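Single chain ahead, written as structure tokens, the form predicted on its own.
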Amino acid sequence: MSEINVKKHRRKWEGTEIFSVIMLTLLALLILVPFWNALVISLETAAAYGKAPFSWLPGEWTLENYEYLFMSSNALAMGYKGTLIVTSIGTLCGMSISVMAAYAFSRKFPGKKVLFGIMVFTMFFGGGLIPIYLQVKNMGLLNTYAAIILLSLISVYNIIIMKNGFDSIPPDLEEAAKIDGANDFVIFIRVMLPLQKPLIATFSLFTAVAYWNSWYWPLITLSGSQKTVLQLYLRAMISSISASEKGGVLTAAGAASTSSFSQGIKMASVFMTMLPIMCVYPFLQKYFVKGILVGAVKM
């Protein structure tokens, strides 16, 4: 009898839900397959790749492509060091400024509309590449990680969305906290921030990914410097390999082994560059959808 009741209350899937699941599954596969193919190519030999350029598992397993990356120079370690410095400091400082600015713009104060309009204006009009470069040069920030951090420190988009999140919090909570004797700082830290945890986690991920994948400003500000970041390392590695490959096999010194080939080293470089930031997403996934919806409800 209980089994019959369970069957009666079991919800049937509608046609649109089935279609959505199928389409999302296909989309997930389209995104996953290139990553998996890059990993497979990085773990196989040139002979196996020549027989089957696309395969689900390596034809002949090898780690020599990764050994080449770690043994050829210390550029990979320098790239990781630079990217970790820029990403950690940039994300911490950028999110601190964005959260405080968003909370400030969600309150009432004189000149709020004017300041908010000026901030939004910068989303559409910028100073230009050359003036920004000259300003960074005059400040003595060329060939420093501080230049990369400062040039991407403030995101108007993040501030606007998080402002909407603070606006959605009922004012009764703030009034109750004030009645209990809490000042503005305590209200911000102990009342407002915990309620915005999904938004903060979501945009922390966005900010970290932006810094991790940054290559344009590092290319301009770190030119001629010993400092580097992962994206510049990846660009230099692929360029040097492409210039030295002959007949599909890398002929540069130190990579004469038949197991080390250009495409395998390229894919190993790509995978080593994107792996750390991919590992962060699962820990923030539960906040992702909720954070976007909270900030996008009110505009």
The other form holds:
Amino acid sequence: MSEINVKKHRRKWEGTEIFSVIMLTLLALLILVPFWNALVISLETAAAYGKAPFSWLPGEWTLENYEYLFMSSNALAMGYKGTLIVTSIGTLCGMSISVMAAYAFSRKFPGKKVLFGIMVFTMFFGGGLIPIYLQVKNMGLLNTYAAIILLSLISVYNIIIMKNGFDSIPPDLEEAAKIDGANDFVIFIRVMLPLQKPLIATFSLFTAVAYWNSWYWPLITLSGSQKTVLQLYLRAMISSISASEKGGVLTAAGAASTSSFSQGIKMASVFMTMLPIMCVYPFLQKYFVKGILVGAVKM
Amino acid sequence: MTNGITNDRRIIHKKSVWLTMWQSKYIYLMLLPLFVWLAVFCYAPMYGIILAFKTFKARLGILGSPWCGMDHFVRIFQTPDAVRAIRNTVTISLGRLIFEFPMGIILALMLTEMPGVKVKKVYQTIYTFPHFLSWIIVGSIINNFLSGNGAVNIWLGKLGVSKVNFLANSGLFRAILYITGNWKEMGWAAIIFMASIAGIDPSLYEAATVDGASRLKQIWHVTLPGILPTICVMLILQIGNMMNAGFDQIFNLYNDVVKPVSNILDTYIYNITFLAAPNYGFSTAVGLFKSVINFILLILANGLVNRLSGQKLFQ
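We have the form predicted on its own; now please give the form predicted in complex with the partner chain.
Now the complete complex, all chains and molecules, led by this one.
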């Protein structure tokens, strides 16, 4: 083993390898620096930012930008509340319906082709924004979390990929269970679900992230109420601060006497919004990758 | 399902179908929630499409509103903003095809060339991370980075270049869309191509090495042909999405100054529906126009790629 390693180490680097390493390192920096820059600004004082708008470390550390978010109003808490409700209920319900349907479509039954076609057609053609909006309005769902949950409940693409996962389970298992007298639903719960745990976990993650990041339907359906979600909170925060700032100095009420400042507060709200994803992502990245590859292989 | 059953064989056949259907009752039950949802949120709104041919009056409802034929569609082409939105949509989509689509492939090629498994994993985690953030978040970060006091302008200042207002510059805005689009999505796009590269038969590379092909030649003659089917499929998806020029990104980055070059169909529909006195009929017509073109493009692209390479996305 060690001999091979030594050999590998001493071998001449190819031109393409050197080129790749340099370009990829630059690209990694290009992606990291804007995040780092935003983080530094959110952690420094107005005076430090005024002196040097860009620095690699905060000129003077402070948490006041974050304090401002928590103290100025309960909007951040409201945003978290809305997002947590939508994400948890949406993921649970959406995944339950999708997994059941995916399993059902992996079985043989009369009318399968037609039903599958009816489902797939919605991937390619839809009513469009206004008819869907009017539908939600007619159902009396405007300004409810239910609207946001329902509108993004199902991803046909995910169902198809999960169906492919169920397809790959050998039929012997199902037949054995049938002989033991189990019905389709029992087989689904007892036999199939445990076998597909990794796939289901992966798509639950995708669904949860999609709910966490959703802002378009919330923007449209929650416009007339106190209810909000994190992404909307961030959007409102950024635009209200931008509207009230003059020359980069915050004039918003409540912040004047402290060392928090507009750009710092903006960046603090960015980090408060992405915090959970930022914390969880590095550890779950491989599941996300697995998810997209399951789909790719089948294409 | 008619009652007029006249011959015996049909009765037997029918019974057996009913029987298998009865035996599959749990399967239908498991599909029921999905189809209720599809009916309410996909198919019922499709019926709302008739609004595109009606003058919508809220008090009369969708059914009661009077018909107006193709008036809305004629009006699309008489409205300068709508025509410009169509042109912007196509231009930006083509721009993405040229400046964004190849980047995922190039990144995948570079990542396969790069030695060192662990470093590669870390890099990949960095590249794919922005994909999981919303454009509201990414837009805020980019705004901060490119603003007057932002890092880029400070660096440019050190080089003696005067401040550039990147996000309020019509000449630069589309380029910024492509660059930030890549910034957010190229890492994610590369994953599929990397998997495809990993699936190429290693003996092909060995043979090429024996023949004395350089690494670049191997990429050109082995890797690229090997991932051609994947490239084709991704291309179909991209072309089928031509009329969606990236609403989330543009909506969170644009402003009044750059609107003339970046107002696409989706932002246009949003603006006329939710920021002005809405004309639901007209908005629906613009949306329908968009969906129909998208649908046609998808079918055309599928046929074309099928003829070229034998790859097919859907039958």
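Whichever C-alpha set is largest while still superposing within 1.5 Å between the two forms counts as the rigid core. Here the structure is a predicted model, which is why all the values come from computation and not from measurement. Residue numbers count along the first chain shown, from 1.
Q: Does Ile179 move its CA by 2 angstroms or more between the two forms when the core is aligned?
A: Yes, Ile179 moves 2 Å or more.
Q: Checking Leu234 here: with the core superposed, does its CA move 2 Å or more between the two forms?
A: After core superposition, the displacement of the Leu234 C-alpha between the two forms stays below 2 Å, so no.
Q: Under a superposition restricted to the rigid core, does Ala47 display a Cα displacement of 2 angstroms or more between the two forms?
A: Shift of 2 Å or more: yes.
Q: With both forms fitted on the core, how large is the C-alpha shift of Met23 between the two forms in Å?
A: Spelling it out: core superposed, C-alpha of Met23 shifted, distance 7.7 Å.
Q: After lining up the core, report the Cα displacement of Ile277 between the two forms in Å, one decimal place.
A: Its C-alpha position differs by 3.0 Å.
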